[in-house]
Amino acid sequence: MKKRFRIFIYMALLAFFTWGSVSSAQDAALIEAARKEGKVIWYTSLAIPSSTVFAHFFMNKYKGIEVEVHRTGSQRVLQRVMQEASAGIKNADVIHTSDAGHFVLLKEKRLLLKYVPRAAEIFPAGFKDPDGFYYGLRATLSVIAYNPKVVTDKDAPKSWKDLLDGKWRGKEVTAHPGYSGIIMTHVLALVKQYGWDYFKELAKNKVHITQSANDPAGVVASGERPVGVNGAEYFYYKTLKQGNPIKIVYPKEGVPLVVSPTAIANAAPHPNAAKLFTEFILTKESQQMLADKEGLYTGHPEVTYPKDKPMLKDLKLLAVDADELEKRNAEIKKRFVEFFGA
């Protein structure tokens, strides 16, 4: 019995070390191939400070491979990818936006490369495409925020419907779903909760319109419009941590959860660098950096979060289906313009 147990242990260790050596050999081959390509071109909607940190982090680890960051809003990222595909231009290696519906479309158009990063194997189902074409790089929430120097805690809105109160006329700010994937998800989540009448009523308060989901944080902090009716929670959090007057509200009736995917372009000019970069951004080390430095949530189950941020499990989350998000994209843009005039 003891002899058989020793043989079992020996075989298990042999299998482990054999797998490790194969894995290391594969890693070395991928790194070498990526270095020969010398560059990865990243189309991303991740804010410039965050995407720049990522790029430098990668370049410091993999000397000789440049990360060329092209950052703009989610809808413009998609527009550029589609225009270049139509023109036969092969420029993007890695594509990331905050609109999961984009990746349903890109997958249908066969513009994505099927690739299964090792790190993503332990991600929950909501953070990976079952067919292996895209993965959740990050997640954020769309929340309410206010400036406590202008609005008292007692008077501050506590729920989505509180934002419809006429007392906030001329005092609110929203980002635009025609630019931001986060806000596209936000609008669909609330339409599913309350219908389009909610936004029709909200528009009566003459809400100031910005582009990015990050923009409301600066407007609220300045006091120009002291109430944010939506916006990226992580950017509100970062703005707060920088000493600005902001308070974040997580409505009890539910908070839109925005999972932001990443994928490799099917026609990537630097496919090995793209694979290495994708492996890198989904590792626990990189995902933990997103949580620590950027205040974001991630799909990596081993990541820990600042104690002053709520855990996702403690919130009622309003998730939307990526397929529905893609199908209703045009409707959402049209109705938003209809109600808000821009």
The other form holds:
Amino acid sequence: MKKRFRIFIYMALLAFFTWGSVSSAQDAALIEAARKEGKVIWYTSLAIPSSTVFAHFFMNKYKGIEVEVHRTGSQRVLQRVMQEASAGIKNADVIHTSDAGHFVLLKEKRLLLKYVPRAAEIFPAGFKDPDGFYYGLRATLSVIAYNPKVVTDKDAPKSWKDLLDGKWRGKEVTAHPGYSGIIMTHVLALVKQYGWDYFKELAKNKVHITQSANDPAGVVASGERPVGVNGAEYFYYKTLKQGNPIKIVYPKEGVPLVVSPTAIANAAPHPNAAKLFTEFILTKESQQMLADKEGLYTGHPEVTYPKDKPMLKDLKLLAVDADELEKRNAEIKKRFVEFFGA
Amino acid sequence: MEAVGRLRVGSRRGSRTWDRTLPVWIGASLFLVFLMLLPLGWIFVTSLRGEEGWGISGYVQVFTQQAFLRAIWNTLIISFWVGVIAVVIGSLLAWLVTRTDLPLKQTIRALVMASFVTPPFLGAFAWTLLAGPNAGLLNKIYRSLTGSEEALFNIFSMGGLIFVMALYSFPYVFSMIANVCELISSDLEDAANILGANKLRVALTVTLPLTAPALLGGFILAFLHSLSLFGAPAILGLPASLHTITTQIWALFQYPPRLDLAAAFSVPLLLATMLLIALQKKILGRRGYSTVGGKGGERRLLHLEIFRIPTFVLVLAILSLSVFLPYWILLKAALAKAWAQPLTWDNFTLENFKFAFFQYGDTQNAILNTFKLGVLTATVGTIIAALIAYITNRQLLWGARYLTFFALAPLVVPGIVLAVGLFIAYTRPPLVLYGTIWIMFVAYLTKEMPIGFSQAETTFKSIHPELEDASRILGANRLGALKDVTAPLARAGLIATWCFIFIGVIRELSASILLFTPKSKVVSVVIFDLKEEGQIGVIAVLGILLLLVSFLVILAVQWVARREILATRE
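The form predicted together with its partner chain, contrasted with the form predicted on its own above:
The complete assembly is shown below, putting the previous chain first.
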């Protein structure tokens, strides 16, 4: 209760300060236009609790503009966007997935609106599309995790290769690249490091398959499978913070870094609200909230992180190229299914 | 569904002169034919139109690739065993309830009804919490009792999948066998008794053979039911690397979608169901029940004596697998912070309810859509089913009996296959229904037509046409007679029809999963979505909501129907 109260005070203060800082005439016009539209529809792959909190954060600040959240896995978001585009349905305003390759594809198919948010100026180059179509909303790591009630620290896997050990047979859980953009990126990063043989070996351990990169956290915490061979670090962290038995391992050989872009749909039915929302999610306060409340990393250079999380600069990060992700999307899904069976 | 076996062409009645109400009958008939032919037509067309032009390359791919073949094989094995287990459980319960002095029969019937109403995907989800190999509560109890390291039961396996699907398929067999058992008179059993056979022998050598056609029919029904399920295999099979035909079709819709392959893969499923339905009809039709001599024969109950209570306990144990245990774990998961921990005060929370109803944006919209669709489909479905049943029953049109075929045809179309066809048909002009709830409406209407039609047909069969004839002689036209005479008499039956369709709709997943868009999400789809992200508490809340509404509807309808029956008697 105390904690929630603190967060409330914190958010109230933030709201107070930010109100003053974005009060140019241009902003006022955008807010006005967005209010007239009254709504923004967000297709997102950000975890359900996180995206819900975020939507309420926005709605509290801009009363009268509703955020309609449609959350599913990255690959499903893309499927939906493409299906709707081919049926001529205009529904999505803002699109956010964890598969940077999607945005290469969407841009190429002219489904995105070019928009340069003022808030994005401060972001490093890796978080911005040079042509101005999409921006990195958050950075997620894909990590190893284990349940300390079941697995001792001494026994626990420390590196990606440790997961191949036969002693973990029937004890591991993975998420699916056919659903999650984080896992799509994860697989490509590790394939580039170790080749497909790595996953072929891993599959021999009869790994339990879940869909979302957030699902392994629950599976590990309940002890159903004590070792997560991948998964969204922020969700493991959140689950841990709720008092569940989870330990996160950031392997020394490298941690896949997933920059998840956000963009406005070309056919957005509420373009102004979409712009306002995009500006909002890239502001320092929003980005700071993602770091504080959701345990995420962001591209915003001024954001600070919880003390019990490692700094990104202290980790060896494995980044993958968005173009390569786009090109190899089908291949990755196909081979994963081939090895893991579903 | 039971009506498949008793399709019969009624006597030729009704006037052959021009009837001003004819357009209504023709309209309803054309609508039904259109409803069925459009999606199926598109499936055949699409299955032959691959990426490189016309040809059978889709079929070649589907029948040569290892993954597809494995999915077909898995499906056949699973459905076979589901059929076997469902028949064993269903017929045992049916026999006990109808032919023995088992206590609390009404309660047992109600519990079987509860298993029937429980959506299989919800049951599958509950069983992941009960019998996951490591965290599953039953396995935990087993380990703490025996000190064993191993799990008693791994629900994420083919065996687990068969088990859960059988739990939610046996009610179909039950209702079929119970109907038959209620008709068989005790004469033959008495004869065997007098000739010195003991009770077990009588049951095995007399009663069993008499019910054999129904048993086989029940097997086919359960087989078909499990063939068409999507949610349970997706929840229990996919984590264990197990694809079935339905999950494979669903996977083919992922980006980049391969509609041609999905369509080609739908065709074998379609053919298999057609074949089985034809077989079932043949078996049930040919054998008939030579013993069914009206209600004349006496039916006496078998006394279980010392086995009475043990048998009752066994029955309760079986039903606890499909009802008590899953419901209990859902309730627990809904109220707990950590579902795997004991439900103490520290672990108690109402957050899941708060989140599900007030914070998570999808819920309210999905609940609204679900009930809108439920009421709409049930109402329109009942009207159309009643009209069609009326036409076929009173032989109003030439070829009316072929309408029966069309009304029952969706039986052979698994929900996901229907959805493939509807998706292809309605994502292109002139009629773009995709993106609205109307495409779901069409899917549900088509899918529920057989149940609605069978119910309505039974109702009309029981109302003799002479009442109508009397009113027509007095000057009413056919529609008027239908409205003022037949409809009031048929009301109780039609209310039951409405109820069946409504419950069928609110639990539908296999077609919805391909047809929904964010605006037209329904509760079952939201539950599936949440499952993919592992939001256990919220799923439990929505699952409980779905169950509660189903039961309330059933109770309300029973109450109304009972009053109706009393009223007509007076």
